[in-house]
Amino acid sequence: MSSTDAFLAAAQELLGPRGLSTDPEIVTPWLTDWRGRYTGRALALASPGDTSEVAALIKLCQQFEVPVVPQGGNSGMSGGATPDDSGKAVVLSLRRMNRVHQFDTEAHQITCDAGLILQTLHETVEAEGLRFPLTLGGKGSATIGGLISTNAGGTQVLRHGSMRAQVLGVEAVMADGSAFDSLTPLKKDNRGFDLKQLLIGSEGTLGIVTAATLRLVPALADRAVLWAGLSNIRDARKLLLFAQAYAGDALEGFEVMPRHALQSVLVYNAKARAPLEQQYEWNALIELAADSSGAEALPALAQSFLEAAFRQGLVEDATIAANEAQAEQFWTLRDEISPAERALGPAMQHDISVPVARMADFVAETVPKVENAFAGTTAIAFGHLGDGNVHFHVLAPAGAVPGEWEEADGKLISRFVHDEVTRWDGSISAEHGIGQMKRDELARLADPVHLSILRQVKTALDPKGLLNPGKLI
């Protein structure tokens, strides 16, 4: 019996027919990333039912030197959960591990498996008058483990921070199969390095997150969602600063999108409607929110804020969603930019950040610079202006061949954009992770000391290099 057959037999005995499959019909759907840019092969799909099974499987992988590619909802944007084409790796799916273990409504904390879907978490805590303050367009498929492994952001980072700020404790299986248990949240703990923070954002290269304790906040009692038309991105920056000063902690989100992005969604979604009669070069989606203590005053705050913005000439036109259904319609226009753009054809997507105060200038200067350098392309930037993070996408010229264009001009464009981001003292990955898509660019552009430390940590915790090989570093 070959070592591969011996491994599969042992894994099958450990996990049973429900927990391990080599059937191509079952495995194949999980071998291509959400964007369709990366497709690999795998030895098998492993779906353990609990942490003990994950630990036992990882020990087997160490014994037989089988690489492991952890996967949550397979909704990542950088190919971080897709195996290579060697066919030697096991895809480790945590989707069966979707239980809530403890829910403390008084402490505003919940402990759950890594495979729990974000939308399910939202629904669970909202039933008890609480909420988990992180959301994104892929909430119906993204898992808690995946969000932790990439330190996901989303549309509420402005007020509540990224995933790193929501994680109070983690449980993880390390490369040797040992289980690291740090689920109990402590307000103060100075026993050396904060190991949970080391695991957050490590993209499964240091350990497999199997459970987490998360912070919750009071449920929203009311919200006001506003849509504003603007002439340029720098005016959006001025409006953001005004909103922060005027609304304070009530400012929940501030998203920007150019005319092209909005029009793409309106074409993609036949039911979508533009919030304003006239088209504007830029649009701002603003959400003000309050719990029960501030709900009564929120409508007046939203109205007075908008009136003050008009008086100061900060907006050209604007409206407030009349009800919750319309508020959701406004947010749908933002959430569907990525799928609407994907329907247009090939594009190079860049999830970048620069210092918050410089983001508007970066967009205003870099968009025409890219379009002039690469004839026929369309550059668009949208997203979280208040976080200094936008999704900077460059759409291919008409007639570009999918696959070929990305490998030729696309790579040159990404190199150009990343050079510009670096020149502006920014980061080539703000919230989607490095994965395999930006691994080489990180090696090219990152500070050598930074890279050296990353590699030393990786070697120390995963000496055989079996955890998510080929990703991040």
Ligand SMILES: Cc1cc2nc3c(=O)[nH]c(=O)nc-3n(C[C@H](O)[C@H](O)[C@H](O)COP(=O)(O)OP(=O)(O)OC[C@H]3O[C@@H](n4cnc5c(N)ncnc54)[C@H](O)[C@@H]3O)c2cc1C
Given for the second form:
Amino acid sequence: MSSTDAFLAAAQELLGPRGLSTDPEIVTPWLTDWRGRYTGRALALASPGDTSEVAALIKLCQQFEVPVVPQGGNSGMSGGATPDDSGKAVVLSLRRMNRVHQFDTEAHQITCDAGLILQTLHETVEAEGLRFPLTLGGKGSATIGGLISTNAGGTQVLRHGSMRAQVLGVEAVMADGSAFDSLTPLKKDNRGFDLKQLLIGSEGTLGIVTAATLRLVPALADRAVLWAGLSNIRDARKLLLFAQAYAGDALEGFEVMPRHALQSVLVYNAKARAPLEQQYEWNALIELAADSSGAEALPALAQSFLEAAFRQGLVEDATIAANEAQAEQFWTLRDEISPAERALGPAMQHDISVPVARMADFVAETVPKVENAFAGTTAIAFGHLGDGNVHFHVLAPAGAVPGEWEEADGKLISRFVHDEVTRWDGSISAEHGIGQMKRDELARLADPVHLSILRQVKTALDPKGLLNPGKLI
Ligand SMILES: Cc1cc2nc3c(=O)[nH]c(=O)nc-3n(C[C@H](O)[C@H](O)[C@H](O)COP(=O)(O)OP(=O)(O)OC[C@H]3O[C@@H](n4cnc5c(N)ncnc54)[C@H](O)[C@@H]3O)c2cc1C
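Pass me the form predicted in complex with this ligand as well; I've looked at the form predicted on its own already.
Let's see the whole complex now, leading with the same chain.
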């Protein structure tokens, strides 16, 4: 019996027919990433039912030197959950592990398996008058383990922080098959390095996250969603600062999009309506929100904020969603930018950040710079201005051949954008992670000391390099 067959037989015995499959019909759908950019091959799809099964499987992988690619909802944007094409790795799906272990409504904490889907978490805690304050477009697929492993962001980071800020405790199976348990949250704990923080954002390269304890906040009682038309991106920055000063903690989200992005959504979605009569160079989508303690005052706050913004000349035109349905329509305009632009043809997407205070200047200077350097392209920056993070998409010239353009001009454009970001002291991965997509760019651009520390940590915790090889570092 070959070593591979021996491994598969042992894994089959350990996990049973529900926990291990080599059937191409079951395995194949999980071998391509969400964007369809990467497809790999795998020895098998392993779906353990609990932490002890994950630990036993990882020990087997160590014994037989089988690489492991952890996978949650496979909604990641950087190809981090897709195996390479050697066919030697096992894809380790956490999706069967989706239980809630403990829900402390008084302490506002919940402990759950890594495979719990974000939307299910939202619904579970909302039923008890609480809220998990992180959301994103992939919430119907993304799992808690995937969100932790990519330190995901989304549209509420401005007020509540990214995943790192929501995680109070982590349980993870390390490369040697031991289970690291820090699920019990402690407000103060100075016993050395904060190992859970090391696992957050490690993209499955240091350990398999099996469970987490998360912080919750009171449920929203009301929200006001505003749409403002602006003449330039620097005014958006001024409006953001004004909103932060005026609305304080009530400011939940502040997203921007240029005219081109709104226009492409209006073309893509025939039911979509522009919130304002005229089209403006830039648009800001602002959400003010309150729990029950501030709900009564919220409509007046939204109204007076807008009046003050008009008086100060910060907006060209603006409106407040008349009801919840219209609020959702405003958000749909934001959420559909990516699919609407994909429908326009090939594009290079960059998830970048620069210091918050400099983002408006970065966009104003870099958009024309890219368009001048690469004739016929259109550069679109949209998203989380308040976090200093935009999605910087560069659309191909008309007539570009999909597939060919990305491999040739597309790669040069990405290098150009990443060089600019680095020059502005920014990051080439704000919230989507490095995965396999940006690994070479990280190696090219990161500070050598930073890279060396990343590699030393990886070698110390996974000496055989079996956890998610070819990703991140
Ligand atoms: C429509 C849409 C909108 C999105 N919007 C945003 C956004 O606004 N902000 C944002 O940050 N992201 C966004 N994303 C990206 C995505 O949802 C997040 O990256 C999410 O965290 C991935 O979760 P997942 O469970 O699907 O992980 P996967 O895609 O399965 O995996 C992602 C990475 O984490 C690793 N991993 C997964 N589970 C584990 C585990 N249990 N232990 C160790 N490693 C693990 C994988 O190996 C891989 O490296 C969006 C995605 C979609 C489809």
